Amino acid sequence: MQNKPVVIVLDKNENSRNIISSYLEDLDLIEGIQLFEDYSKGLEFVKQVKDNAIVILDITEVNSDEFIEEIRLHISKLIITSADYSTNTIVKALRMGAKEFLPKPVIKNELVRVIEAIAQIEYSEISSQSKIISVYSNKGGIGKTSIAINLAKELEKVTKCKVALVDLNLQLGDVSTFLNLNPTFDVSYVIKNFINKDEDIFIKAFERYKDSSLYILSDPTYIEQAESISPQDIIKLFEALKKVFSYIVIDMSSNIDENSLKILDLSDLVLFTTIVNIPAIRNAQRCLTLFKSRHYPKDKVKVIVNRYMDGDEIKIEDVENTLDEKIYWKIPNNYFTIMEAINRGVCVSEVNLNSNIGNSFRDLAIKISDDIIEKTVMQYRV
């Protein structure tokens, strides 16, 4: 285990203060607390320890946003507590990168559970606080791949979260072109040689795009390659990407084979990405005939309309009606912008930030962050 870190508490309530170094007093697994009425002196003190800290900061008498995100500069293990608890409240708090939400008044079991987990490296890396998100449709030419390397990008921004772009499209993947990337490592060649190294050395095999949190994992170079992974393989390569990142996007294949399958039974969430119009709705029903046949949870699997225009014929009742299915989102049609972020190799937002196109990646990113989070929220009413 590495060094122990110090506890720092950003609290204004001197008695709040006083009440949460009691609790953790004693607790071994710390090296020691520092308590700051002062933000701007804890921010000092933040700086100096860096990630070797878990700050647990209180937002209830204080403007958070920009402070939060400063804090996030120079740690990750951070604990937000507030007075006031609403949904609203903690879903910002955990969006905004919180390991953790504690309502106050703080209960001392709860305080030292969460301690305890930071402090031994488990809980920002534990299985089920990461997520994998798929991108999939039974026909090709929907636009997926593109829907996969923004929305990675757009979750990374929003979030603040390592995010691994994985490109699970075996034979005929092109993320790694869409980017413009020329990767040392492939996706075949980390299951084979990666797998169980540690952190530090399994996410050197990955590409990060631009010096940002987003990491991408090309498909196999060669054919061959990829006809030797298996379904087994997808379960290690997923068990291994979960202990690194707190979001992974899948680009698949449209294939219905023994691997897609795997992947969508692996997936916490499913975006099944269609067009309006009469064939690609008619596959859509299929799949989401399979989907029902393999008893997914009825909030696993969401509908995505590429490629929308106000005026269609097809409107959007129409294709909800036909697949018994709400539509989740819509992102507009805006073909130049595709065209030209593909051409130039990068993300959408960096080819037009305030496109129609751009504004709905992002805020399809802060919606699947949003609700995931929301499922975590019930645990701290009272």
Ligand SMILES: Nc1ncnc2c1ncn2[C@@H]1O[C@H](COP(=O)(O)OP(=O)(O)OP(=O)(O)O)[C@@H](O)[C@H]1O
The other form holds:
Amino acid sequence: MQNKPVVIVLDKNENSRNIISSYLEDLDLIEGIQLFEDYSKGLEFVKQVKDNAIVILDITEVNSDEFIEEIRLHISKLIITSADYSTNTIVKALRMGAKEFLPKPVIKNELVRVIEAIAQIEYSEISSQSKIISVYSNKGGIGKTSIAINLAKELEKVTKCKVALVDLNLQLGDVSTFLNLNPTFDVSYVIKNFINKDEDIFIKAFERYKDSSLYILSDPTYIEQAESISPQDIIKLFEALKKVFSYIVIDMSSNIDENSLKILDLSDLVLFTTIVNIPAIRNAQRCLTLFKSRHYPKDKVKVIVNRYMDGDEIKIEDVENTLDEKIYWKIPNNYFTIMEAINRGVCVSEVNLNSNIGNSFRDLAIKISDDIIEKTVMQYRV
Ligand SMILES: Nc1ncnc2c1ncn2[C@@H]1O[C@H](COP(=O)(O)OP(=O)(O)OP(=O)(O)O)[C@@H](O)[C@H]1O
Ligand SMILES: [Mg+2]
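Having seen the form predicted on its own, I'd like the form predicted in complex with this ligand now, please.
Let us now look at the entire complex, which starts with that chain.
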């Protein structure tokens, strides 16, 4: 068993450091408490004890982003406190990897509850309750694979959480081609052989993308293997994925078959992708009607316009009126950058981080993770 963790408090306010210390001094589950007014000294201490510590970081008076990023490199058990507890601040703290946010002044019972939960590692993080995000369109060639890959990569960068990218375009998957991967295992092999294994073995079946927290599972090599996958298998696969990954991004085929419907039904978020032309919008209309008939919860389906161009003859308002849906996100048309990424077998951000399309994928990842966290925070507050 791991040693008890030490609690490290980084807080500029002496009074509040002492209060936190007094709240925790009798707690049996922890090894001791270290208080720091000087954040650089606190960080040095964190580096020494690494993950056998719980850090309570106050961000009321500090410019926090870079500091949180740095501290998260060394520690996963982070609690953030602040006198500013607007939804924005809470969402940002959780997105940056805090396990919990506590408003100041900190309440003893709340603090003890959180520390106990984290120390016992039974904690279900509100920032990383696993979410399945599927990228779908009932029309081919619309950009599903491009969006799934780049969204997954940006989610991993923005949230620092473990992200899975799963190619469930079972017969015509492109993820491994787009990213120039030669995977050892594929989704059908994993369903047959890895699903009931422990987390550390299960994760080895995935291709880890360049030492990042993005893990990729490719489509089956042979069509017969794809045909043997059933909706029941998809349920089992998702259950296994949810135990390991915070975000699971699914690239899909444009078929509407039993497997696609199972994937869509089980998704927390469906990014329904279209482009601005009449045939695509007609198809979108039909598909959104189908979703309505399946009674998906409000906010589950978001419409994304890909290959968006400012001067398009059909305006976004026209699309919204026709579909009777707000457009959640627009991804600009940038054939050159996307093609260079595909040709080099990398993500868009590796070709040109600051291109319009690179920015768009990053901001989409931020919006999605913020929306998910905000929804959870709201549920907590009710
Ligand atoms: N935002 C964009 N700007 C310019 N070109 C794009 C954009 N998104 C995708 N494309 C191009 O469109 C083509 C189809 O993209 P992609 O393969 O991602 O679509 P798909 O919906 O996954 O297709 P399929 O139905 O075959 O799986 C690719 O050549 C890609 O480079
Ligand atoms: Mg595709």
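What we label the rigid core is the largest C-alpha set whose atoms superpose within 1.5 Å from one form to the other. Residue numbers count along the first chain shown, from 1. Keep in mind the model is a prediction, meaning the values are calculated, not measured.
- Relative to the superposed rigid core, T81 undergoes a CA displacement of at least 2 Å between the two forms.
- Fitting the two forms on the rigid core leaves the C-alpha of P105 displaced by at least 2 angstroms between the two forms.
- Relative to the superposed core, I366 undergoes a C-alpha shift smaller than 2 Å between the two forms.
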